[in-house]
Structure formats: structure tokens, C-alpha cells
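For reference, the chain that follows is the form predicted on its own, supplied as C-alpha cells.
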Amino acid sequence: MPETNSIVDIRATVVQIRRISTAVTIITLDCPAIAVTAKPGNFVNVKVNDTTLPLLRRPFSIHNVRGSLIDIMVKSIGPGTTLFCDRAPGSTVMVLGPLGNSFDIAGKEFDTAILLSGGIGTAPMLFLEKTLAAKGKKVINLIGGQSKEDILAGELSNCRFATDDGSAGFRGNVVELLHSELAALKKEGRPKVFACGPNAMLKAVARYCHEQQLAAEVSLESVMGCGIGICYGCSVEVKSPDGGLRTILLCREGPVIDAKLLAV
């Protein structure tokens, strides 16, 4: 995770609100102190209102970094996120970050990065893709959703889609798409999977990558109140080295973990 002294809690200005689907919005915030140290996989905790309603902050993956600006992808699923998406440009919010750890992209054990996402799980992928491309890695996006309306490709490149109803791309889920593409992907260089999406999807990804002996990391979702390990609201069980289970705080040891910790 980022060094503790790099985490800041600042008042950031909302620069732009851009609706990209019926329920999903890209919100641009001016917060240079966070942008300068952010890494792909990090998240921020945002107080969406200056009142106590809602009381808790909301966690969001950093979608992109552009100079002093960060973009976050927000899905309206309740009063807190809806309130945030309705903020006007020029208003301000309190933002804590960058939080959590980041995807491990420094290793030399892979040539091709397979960015696998489902629904709002594409949130961290643009920042990750740009960082990987700058390091000379080949990047391929496999994106899944129930239908074409759920596909959030945005500015991502080399995209291949999977939809449950077949309305866009491969008919089936994104793990089945990975299976159908894997032989060809291996010919393009040693692959590594980076995944984000619903936790049930991530468990399926972890299981498949374990079976195929594929290196993989997954970014998990959890309820987070504080984002810094005080409230213990984001505790999850993962495998321990002795084969049993142990509990981690996702905001401190995640949200990115080795997929082997979830493999069954």
C-alpha cells in the first residue's frame, strides 16, 4: 500500500461530471496531492456530502490520472452515490487517498497483460492500461456484462466483449471468454491476468487461473467506512500459507491480492 505519509485528506474541486451510461458517471476531481503518488489499483474514500447524511465515506477506484486531476467511475446504487453524481462542477468534496495497495506490474514474468473486468469492474482498468503500455507491455481487455448496456469500455483499447445474452461479442461470461481466447493469447507472449468485478466473478477467475497455472491478481470489493484499517468493516477471509484461512483488512492488504488466495 502507499506509504502512510503519502496519504492525504484534502478538499478537492469537482471539475467535470460526465455520464457514460444510465447509471454510471465519470467524476473528475482536482487533487494534485493524490494524483502525484497514485498507482493503478489504489482507491480514494470520498465524503460525498458536507452533512452527516450519509455518514460514511464511499470508496472508489482511481480510474485515471491526468496531471493534477483524477477520474473516478461512480455507479448510482443508493442515496450516497446518487448524491455524488449530482454534484455540480465547482463544488468540493473531501477526498482521502491514495489508499490500498496497487497491481504488481513491475515483474518480468509476463509479456501480455489480460485486463479482465465485469460491469463497474472496469473502473481501475484505464489507469492500469496506460501504466502498463508505458512499460512496453501488450494489453488486452476482456470485458463482461449481462448485456451490451452493461459494457463500460470507455477509452480502453484492444477490447473483446462477453455478454450473457449475446447482445455484444461472445455469448457467455467473461471467464468463458478468457477460456476461448487463452490459446491465442498465450501465443502473443506470457500472459498475466489482472481482474476486477463482482466478487463471485473474481472467485471464478481465481479458480480458472489456478487450474490453468496463470499468474493473476484480483481487486476485491468490500464495504469500507474509514479506508485506513480502523473500522474493520472490510475484513475478508483468504487462504493462509498453512492452507487454512486468515482474515485481512482489504483497505490495508488489498484491494488487490494474489488470486491464489481465493483459489479453491
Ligand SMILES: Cc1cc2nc3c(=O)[nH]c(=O)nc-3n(C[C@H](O)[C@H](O)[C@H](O)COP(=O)(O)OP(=O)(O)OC[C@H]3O[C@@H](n4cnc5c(N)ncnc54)[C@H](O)[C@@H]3O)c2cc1C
The other form holds:
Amino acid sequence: MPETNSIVDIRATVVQIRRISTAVTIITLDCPAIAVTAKPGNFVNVKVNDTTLPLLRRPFSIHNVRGSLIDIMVKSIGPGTTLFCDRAPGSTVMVLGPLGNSFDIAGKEFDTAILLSGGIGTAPMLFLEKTLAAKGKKVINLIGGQSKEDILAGELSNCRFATDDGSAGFRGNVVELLHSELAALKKEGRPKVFACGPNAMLKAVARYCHEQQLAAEVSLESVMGCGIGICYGCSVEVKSPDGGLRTILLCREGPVIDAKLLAV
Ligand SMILES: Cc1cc2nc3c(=O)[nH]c(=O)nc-3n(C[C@H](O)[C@H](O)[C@H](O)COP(=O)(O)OP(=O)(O)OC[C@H]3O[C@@H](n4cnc5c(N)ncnc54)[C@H](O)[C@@H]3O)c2cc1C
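Now show the form predicted in complex with the named molecule, given that the preceding structure was the form predicted on its own.
Whole complex next, starting from this chain.
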């Protein structure tokens, strides 16, 4: 979890808007105070306009950090995301962050990082890949979608794709792709999986990694209000050590959790 005193709420200028598909836009914000302390897996909570509609901020993963700039990859699915993607360069938004915990990449227990993502879950992977590469870790991206239009590989390297309709790469889901690649990946060194995508996909990832005794972390999604543990909007149930279930606030104890904590 980031130091709470490193969290700032700042008015950030929209520097650039790049539409990369019909529904997905990369928004670049000038946020020096957030860029300097951000870690892969962290997110920001953005007030997408200055009116009360929508009232609540919207959470987004940090897609990339470039000096004082942060990139956010946004899929338009409703009013908040559409308003955000329609912001003009030069306009400003309030940005709270960096929030949440981060992927655990410090350990020496793995040599190869398998970055496994589905749909807009690919958003945090570029920042994660760059940080892992700077630490000398080998990285492979396994990216899934319903069809090739859902694959958001962008600047990621060493990518393999899985699509349900077979329009790009492997025909099947991304967990099946992991299964088909795993033996070869294990020969290259000890793997660890870092996953982000729809929660149903993450449960399947957690189940598979549990069966294969693979170290894995998953970045979960939930509807979220404040992003700082006040509203309790992002309560999710995870496994507790006694085998039962316990509730965590995803904005503070997540969004990244050990895959073992997902009820499998
Ligand atoms: C930690 C975190 C990181 C995120 N990172 C990104 C990101 O990098 N890029 C991105 O595009 N989106 C991301 N999201 C999801 C994003 O916050 C939502 O898509 C956004 O809040 C929707 O706002 P809206 O007003 O457009 O749609 P709304 O009208 O609020 O929602 C539209 C529909 O989507 C559902 N929905 C809303 N939020 C979520 C959610 N979090 N999970 C599942 N369903 C939801 C609603 O129930 C509704 O059915 C992230 C969410 C979390 C919790």
C-alpha cells in the first residue's frame, strides 16, 4: 500500500487524447506529484468534469508514466468514461492518487513475469512491463479478448493473443493460452503470473494457478466511490486464512491481491 502521505489530489491538465479504437482512448495527464511516486498496479480516482453529474469520481489504473506525465487507458462504457474521453487537450480534471497497492515485483522468487490480461484489463500492463524490464526480468504478455478488436496490445512487447472467435492468435480464452505456453515458459525460468481483467477471468486464472502451483497476483475490479476507504463501496469477499471468507476494501487492500485469496 502506498504511503498515505504520498496521496495527492491535484488539478491536472489533459495533455493529449489518443483514440486507439472505437471505444478506447489513451488520456495523458500532467501529474508530476503522482507520477513521481506511482507504482505498477496503482490507480487514480478522477473527477471527470466540474459539475455534479456524475457526482462520484471514476477509478482508472495508471497505464504508463513518462516523466511528469501519466497515461490512462479508458474504455467508454457509460457517462463518466465517455465524458472523460471527450475532454479537450488543455482542459483540467481533478486527480486523486496514487491509490491502492501495487503488484509485488520486488521478490527474487521468479525470473519470468507472465502478464495476463483481458479486454481493458490490459491497461496496467505497460507500466508493469517497463518496471519489470528495468529490473532485468523477462516478460511475456498473454492478452485475451472476444475478437481482435478487443486486443489492446499497444506498446507492449513479446505478446501472444487469444481470441474467442480465433480472429487473432490462439482460438480460445487466455487461460487456455497460458496452459498451452506454460511448459515452454517453465523451461526459461521460474514464472509468476500478474493478471488483470474481468473478475470471472481472474477467478479462472486463480483456479488454474492454484492447480499448477504457480505464484500469481490478480488486480480485481469493483464499483468504487471514494477510493480511500471511506465509502465502503468496493467491499469484496476473499478467502481468509481459516478457510472462511473475509471482506476487504479493494481500494485499500487491493486492487492487487494474491490469487490464493480468490475463492476458487
Ligand atoms: C481499481 C480500478 C481500476 C480501473 N481501471 C480502469 C482502467 O484503467 N480503464 C478503464 O477503462 N476502466 C477502469 N476501471 C473501470 C472504470 O472505473 C469504470 O468503467 C468506470 O467507473 C465506469 O464509469 P461510467 O460512468 O462510464 O459508467 P457507469 O455508468 O458507472 O457504469 C456502466 C456500467 O458498468 C458497470 N461498472 C462500473 N464500474 C465498474 C467496475 N469497476 N467494474 C465492473 N463494472 C463496472 C456499472 O455497474 C454499469 O453497469 C477500473 C476500475 C477499478 C475499480
